[in-house]
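So this first bit is one chain, no partners, the form predicted alone, shown in structure tokens.
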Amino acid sequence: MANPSEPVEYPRERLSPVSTSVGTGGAAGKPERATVREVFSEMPWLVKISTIWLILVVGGAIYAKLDVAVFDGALPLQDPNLQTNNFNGATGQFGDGEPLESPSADHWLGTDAIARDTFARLVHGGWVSLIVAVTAAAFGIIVGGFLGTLVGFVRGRTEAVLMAGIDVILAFPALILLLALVSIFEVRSLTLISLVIGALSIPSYTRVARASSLAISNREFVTAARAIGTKPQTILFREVIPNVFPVLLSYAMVAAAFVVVVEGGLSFLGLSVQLPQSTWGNMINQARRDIKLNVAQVFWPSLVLSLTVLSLNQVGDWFQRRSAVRSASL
């Protein structure tokens, strides 16, 4: 038994040093960025399947573009515009397919009404959706994201004027404006469609970035940076923008699903890229006339379009939930 008159020594716990720096990164006490493998392992099984499907769609679209632009049709993918009894100058052969042919070893998903390979047209159609979605996301994140982050951080008269203009643009139906702009131009190219949809995507990204910037500007690490005399532009680019970007990226996944649907609708109405370039929308439009003879030619592009939109929504919703949890832990 210990003597009460003697001092008692208690074991000392080893305390890890607490970082007091204000910057971002692991040294500042903030969570480190996870690797791609770690992020994929965190996903639920449905989100993993959706991610794999999106990778296949993107990979197939790039593969199809390389086949045309770089290898001049040398890759093992059939010409999407090769018709029955139509001479293909690149291969020196006539088309060997039959109209509305059932799936076979030569045509995995069959052929359409003029004997064009359905699988090849689906893969090439993915390139149109990919370019339009990426362009819209790039315009939204770079232009809309920067404007929204700036006004959310600066506030004052700049915020009032800019957001008033954004509200006016959002008040006008975007789809009607899109149809009007596309109808005005006689040449409907992929570049024009992408630029118009990209420009119309800026206001929604601006509002999302502003809301996120307002919340982050009131966080402790931003207040501490201001207290030690950090320049406002340094705080904006080092503290606010890096924390707004994950929110915009997750929103871009969900917005891309809407963009794909809009492009498919324009293609179905004949207001997107011109034939014979294939898109999922114009494939559905052309196949609907023979739906009683072969429903598969309507089913395949509809299925690919639906799965792509569903996958974008699943992955985007998961990233939004993940970014919300990480933002709450800052």
The other form holds:
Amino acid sequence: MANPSEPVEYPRERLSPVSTSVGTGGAAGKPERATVREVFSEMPWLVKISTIWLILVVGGAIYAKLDVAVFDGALPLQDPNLQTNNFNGATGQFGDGEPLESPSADHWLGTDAIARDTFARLVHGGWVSLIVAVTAAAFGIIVGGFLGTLVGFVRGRTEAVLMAGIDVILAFPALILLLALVSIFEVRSLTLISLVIGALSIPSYTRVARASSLAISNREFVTAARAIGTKPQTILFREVIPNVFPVLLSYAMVAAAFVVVVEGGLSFLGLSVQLPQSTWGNMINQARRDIKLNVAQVFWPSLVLSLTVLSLNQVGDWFQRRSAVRSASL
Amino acid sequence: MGRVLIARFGRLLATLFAVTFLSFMLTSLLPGDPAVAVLGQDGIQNEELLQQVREDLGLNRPIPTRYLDWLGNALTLDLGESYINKGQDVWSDVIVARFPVTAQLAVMAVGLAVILAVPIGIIGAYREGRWQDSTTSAAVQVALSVPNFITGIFLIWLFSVQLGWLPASNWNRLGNGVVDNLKTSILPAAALASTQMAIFSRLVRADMIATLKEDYILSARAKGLSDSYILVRHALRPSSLSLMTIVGLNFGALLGGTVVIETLFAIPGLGFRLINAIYQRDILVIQGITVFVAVVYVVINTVVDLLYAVVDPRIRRS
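The form predicted together with its partner chain is what I need now, so please give it after the form predicted alone.
Below, the chain from earlier opens the complete complex, with every other chain and molecule after it.
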């Protein structure tokens, strides 16, 4: 089903073994692909809002990290770990903050049980979710994606062995495996949590990449490339990988939604990054103890976490539908 | 069929082997001396106890022999004793005592999810593209995106804090009376069910939309059968197969997924015990629960696969 608005660009360009204009890795840098602005304008309004929300969360997290790491707290965002009712040695007075305050101009979303600014903690908490999600996606795409694409293209015994191993890991209930792995380590840093969740993300990406690579390896343009004697290596990097990549990217969105929930659950259990670093999960866990006094403090992190997951699902689903339409029209 | 069974059984054995090995490796992966980790704080001073634990765990023997020994013990339901809570046998005092609670929760959650998901899915498919479909789809999207511990907290807030109808903790065992048990189990089950419901109803809707386009639906309409009769008798039936599969798979996953909800509601199930064991670094309890849940999960998945083949003749033949 050829869509007239989408030029069928594959055969002519990809067949030429001397073509140098095509990058091997990214879907983004291709001149004939839609620009970011075009993609954005194609989105339904709900997906647009979701994208904007995700940009805000990511931007906020990076801003908060810069504030602490580079500008030493000089940027306009409150210290997430400052207990605003504490005695201040410099001024010789107690801070004017109160625990469990309602929203005000000073504290946009109020304060938590020990008078820390909830808004600042939320923005900082986004950093943990961001890093964990990005590491998981990077591990998944680079390791899982590459392995899956490779065995889907090469087939044979390598495929059988690798996929059997993947099946075994996926046979383990994911959360139990994660908890068991996390329990081994006494110090749970952001690096450690990201690495463990990243490693556990690999199998599912391998499966997705293999399925997609199998489908693409059977397409006419790959057969054509084989027929003119292109080296298998070149076919893999020029034909197969660039076509599997967009599929993996849209899968990464949906997988990120799952990863954010898992990290949230882990934080909620107190088994993720350690305090005082705020995460959405540990904010929910701390605030739920005072739910009778102040439900708003539970509500804000819950809302932010749920909205982020919802947005990732929306955008991921949309990209998946879109790439499905695109590959159907090829 | 026989060949399929044998192949499936072989795969089950291989997977069980790998899963038990992974669980076993937990004690070996521990950084430093596992005996110290197993004993925790008070063990470090007690050299005699340390030696005993090293002997118990067989730390001075190579890993393969240790694994086979451990597996042999595990097969006779000897998973060792908790070193933190002295004299607590991992199999009889932890798993046997607590698994029924977790299983009850998972069954209730899946049951509740199916009861809600089927009508929602049917409405979405029957009124595809109209407001009934878009409202239910939006609600399902939200249910899918709100993690179950958040659902749980706000259920507690509404029904325990605001309305005061149901307790937020103090689990009542089923033996204490069904009504008393229901009072403490309905909120956690509902929290677990919300995500499951979303997954199931999306499946039912998508499946039924495809089914409703089939010719036999048209001929049933032409015969003058009522819409509701067609929906339930003709359209739902083929969809129930894939629903059954995903229910089975999710049931296995729920056994692990109850961890957070059990902790939130302080339910004395396996998950809550696992978390406590992790806090206390009670290695043998962690190992025991991990291997038990993993084995149950693998077995359930295999059974679901086989059931699917038994129920659907098309798969049986191929």
